[in-house]
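Quick heads-up: it's one chain on its own, the form predicted alone, in structure tokens.
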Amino acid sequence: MALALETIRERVGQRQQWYHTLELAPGVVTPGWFDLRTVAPQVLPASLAGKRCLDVGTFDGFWAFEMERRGAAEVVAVDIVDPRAWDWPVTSGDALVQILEDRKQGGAGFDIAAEAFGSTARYRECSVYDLDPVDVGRFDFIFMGSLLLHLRDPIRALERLRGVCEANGTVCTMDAIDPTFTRLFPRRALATFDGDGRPWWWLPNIAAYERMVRAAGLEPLGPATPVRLPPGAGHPIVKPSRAVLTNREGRRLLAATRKGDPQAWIQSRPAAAT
């Protein structure tokens, strides 16, 4: 039974913060830090249909539900609730995680836009690096957004990506790339490394994320397409300040609020053995 629309509005703002805006019935949006309603179309093929889908690092859930809109016959979404077991660095303090297991809430967007929807998208707490096709069999579709920037091993995960992929299936990636190093070295594989205090790792221009693509055993369908993600009612806005202009991340946080998170992505099958 579809919920009461005073219902999913109660429930959306009972929850803080959200990663992803959803607009879970007419006139309730989520105040996501992102609103990627417009990307999808780019992203996504226009029709699932029949397919079974994996949504890897799914936090609200709106990859999944957009799979699912599309026709998916099965869509199967995997996060990890916990973020102290995420990949963080040895310098990374419990402020900081504490931060961020209160943005995560135990997966809790996810279950309140499912019942929404009333999907049918099955959520499983698993890491990328335990994808295992014994575990979770093997997918026609797998779409992984925005989570390569925060792995310590970004060529693990997408050859995992790889091994729960069917032979003809396909891989969506889509992640934070240097907006900077992409238009001064277009060619040349760079990236630049974080590390530092947070579960932030590799930025890549798009050469060497499409690098990452190929040494992990995918075959890129076609070259990497910038996109930029467009800020949610929920991000934070960042205003220009001596402080901000002559810091990295707040030069960064400053462009994400006024164009748009700069990101790409790319559509690649496993590659045949040689």
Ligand SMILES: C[S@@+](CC[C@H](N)C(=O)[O-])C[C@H]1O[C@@H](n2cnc3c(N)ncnc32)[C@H](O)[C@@H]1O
Given for the second form:
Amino acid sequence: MALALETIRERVGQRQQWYHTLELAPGVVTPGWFDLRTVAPQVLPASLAGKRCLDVGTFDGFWAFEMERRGAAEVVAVDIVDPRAWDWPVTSGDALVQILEDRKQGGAGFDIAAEAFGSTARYRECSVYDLDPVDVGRFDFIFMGSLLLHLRDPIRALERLRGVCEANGTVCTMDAIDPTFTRLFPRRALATFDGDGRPWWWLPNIAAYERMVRAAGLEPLGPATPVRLPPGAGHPIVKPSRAVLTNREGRRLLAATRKGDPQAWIQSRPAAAT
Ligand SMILES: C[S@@+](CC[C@H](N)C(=O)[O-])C[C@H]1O[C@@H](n2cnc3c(N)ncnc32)[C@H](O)[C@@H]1O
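Given the form predicted alone above, produce the structure of the same protein in the form predicted in complex with the named molecule.
Starting with the chain above, the whole complex follows.
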């Protein structure tokens, strides 16, 4: 039975933070960190009718529900619920882990949204590194968003996606890129490295991003397409100030608030064995 509007509203209000902006019922919209509702039609095929789909690093489940909305026969959504199990540099402190744990609240956002939507998407706790066709099977369409950045070994993760993709299936990844290096070096594969105190690792330019996909045995179906992720109602608003403008991270956050987070998406297919 569909949930009453008031119950949905109450459950949305119980969570302090949402990662995704989801319209769970008419007029009941979660205050997400990002609002990807205009991005999904650019990135996902209009129809996924009959396809077996996988969403990796699902968080509140926006992409899983979008795939379901496009007619997927089955949607599996995987994530690591406990942020302590993410890839952290040893320089990280407990405070940030706690902030992320509070934001995640044991994956509660996905459960609330799935019930409100009457979704049949299946949530499984599994690291991208552990995706195994023996365990989860193979998929016709795989989406992984905003996760490569947070992985110590992004190539291994992409290899795992290839391993659970059908031979004629599609892997679609959308991830953070370095816009400056993309502009200055359109052909040379370069990345900036973070790895300091937070689970942020490599930020490639588009040339490096495409190279990462190929290095994992995936054949791009077209060039990587730049996209900006619009901030949602729960995104911090960063205003220009001396402190913000004089540090790199401040300038990045300011640009993300104004123009959206710079990312690129690319569709690929398992490369034929050589
Ligand atoms: C920045 S959020 C991206 C959410 C969503 N995929 C999107 O594109 O909007 C990163 C997500 O990846 C999950 N995550 C982190 N490490 C992971 C891993 N090794 N395997 C699977 N998911 C992971 C986090 O729990 C979080 O839900």
